[in-house]
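First, one chain by itself: the form predicted on its own, in structure tokens.
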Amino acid sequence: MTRADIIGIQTIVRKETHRIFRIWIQTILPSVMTQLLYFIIFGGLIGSQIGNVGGTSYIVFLVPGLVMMSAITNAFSNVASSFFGAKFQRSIEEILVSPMKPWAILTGYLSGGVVRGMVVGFAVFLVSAFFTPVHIDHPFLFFYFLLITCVIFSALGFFNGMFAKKFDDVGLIPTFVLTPLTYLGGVFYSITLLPPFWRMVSYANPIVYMIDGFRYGFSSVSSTPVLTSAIILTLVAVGAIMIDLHLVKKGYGLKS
């Protein structure tokens, strides 16, 4: 790692982090307010009529899913919009001609997405304390699954940002891919309650493993083996990063 790489990564991370907190009303507050409404409606009103799910109260079951949903959305959108913005403003050309290596460019942007995803995730988690006592059963797993999820969706956001041709392209994947997969990933229900066929279909959704692993770290409740979830997500993260790195090296979506 050269000094140019270190300075370049620090510069990108500082720029991304400063933007996140400078316009926190747009980057942090909306997700927190949305999840607050979910807590009130599903956790407080509907949850009281549902009873226990997997041996825990419904609102305790709900917390990990809402935290992960906000982290996924923010990690993805931060990198996708930021990187596409750099392309649109043509400032990415200055980075490409700098001494920074492709992996350093990727690290800088992914770090920004991870920061936003983690910050919003923890903010939503703190909001949940107003509705249910907060206790983390397995802190390491709690942190790991949140982190690896932010890494994966930051990498996917980078991929989206590379190939987006217009601002509308940045919003297509969150609307038509991320939202359906998240809602069908066990945020509001346990997949063990599904019929056998739909349960098998759910296992093809990677977000199931993210939410289940995180839920286990929070309340020791999981419908999938935690070790299996950790291995699958680690492999997905490595694969997504390697694909992004290859595309940056080749200049796909970057060079006109």
Given for the second form:
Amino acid sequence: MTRADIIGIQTIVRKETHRIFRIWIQTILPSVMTQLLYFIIFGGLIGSQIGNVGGTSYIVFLVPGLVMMSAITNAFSNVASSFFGAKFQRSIEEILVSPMKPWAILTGYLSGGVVRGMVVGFAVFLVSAFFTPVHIDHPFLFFYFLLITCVIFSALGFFNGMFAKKFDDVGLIPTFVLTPLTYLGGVFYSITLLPPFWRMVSYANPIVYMIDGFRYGFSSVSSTPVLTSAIILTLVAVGAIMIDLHLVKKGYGLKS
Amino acid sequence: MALALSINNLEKTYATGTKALKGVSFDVAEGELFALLGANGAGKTTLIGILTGLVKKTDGSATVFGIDLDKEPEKVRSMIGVVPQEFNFSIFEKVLDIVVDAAGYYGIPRSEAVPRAEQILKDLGLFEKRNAVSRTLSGGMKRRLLIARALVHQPKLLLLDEPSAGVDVELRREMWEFVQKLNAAGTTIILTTHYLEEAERLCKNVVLIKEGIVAEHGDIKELMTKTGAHTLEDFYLHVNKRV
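Moving on from the form predicted on its own, kindly provide the form predicted together with its partner chain as a structure.
Below, the chain from earlier opens the complete complex, with every other chain and molecule after it.
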């Protein structure tokens, strides 16, 4: 890695971060508002009637899932919309004609998604402190699972952005893939409550491992072994990045 | 004389089956202001796209200042500045940010990029607009912004793809003066334009591409004499009518 590579990556990250904070009403606030409503309705009002889930109060059980839900959707949509926007306006060409290497371009965009996912995730986590005392049992695991989740969904967002031909395509995956997988990934319930067949089906959903690992970091509650979750997610992240890198090198959707 | 650009049998066939380039070869000497002419669809923009990495060539080779495009594409791109035909900057960003970020992509640190970008914007009469969002600029200003962005990394070879399209007479004249100054300072420039009288005035050598092949290549005056043409426009029409 040369100094020029680092400067190139910094330029994309600075540009992306600046955009995220410049339009914070569109990028940060909506998720925080939505999760605030979840905390009020499911955590405060309904949660108080539910009792303990997985050995903790329902609202404590809910916090990691809601933080992850925000991080996932924001990391994904940041990269998908930003990259597709650059393609649509053709401003991506100013990067493609430069000497920036494919891996450096990818690193820059993924970092932008990670920044937004983490910022929104932490913002939602801070909001949760108004509803329940928050204590992080395993800070390293808490941070690791949040980070690896943001990396994975930034990489998937990049993939979506590369294949998208029109703005509608950017919204398809969040609506028809991400939202169902997230809701069925154990945000609101422990998958140990499911019948055996559906529990097995749930284990094919990578979001289960993200939320479970993150929940363990937060409150030491988990329905899957943490090491298994960490290994699976690291492999998924590496796989997603390698596919993206291959596509950028080939210039898929970028070069004619 | 050393060559700035050497193109050898360059071919491009698009996925649609369109053959945009059918074996184009020509050289451009270092320090030249060179005209790349041809009708719409002749293959000029495809050629520029191949050199800048936006288009994948089907066959052939190219070197820029002796560096092979296939072997060291990043090094080649670091030496090229390109002013595209269409506006391709973000419409949401400020003028100064667009130029400074472009410098960043070429590995120029921000501390160096900001004063450099400000100077170029002053030279191009855009400094007062440095904090304006790019979409609010007039057409001529947007054109100059493209030039500023292409120059911020001080390229040795500048590719101007119809830089004066849609620009009024006064501004066009100022633009050409700026281009001539750049060339006098040592930048090799390849210019595509449909204003042939300006190409005739500015450039010594020309390559005329017709339907993806080099129809004519050489010294403008000599080519005009050879065909009995009084102007480059006459010569151009003569070649384009030739079967």
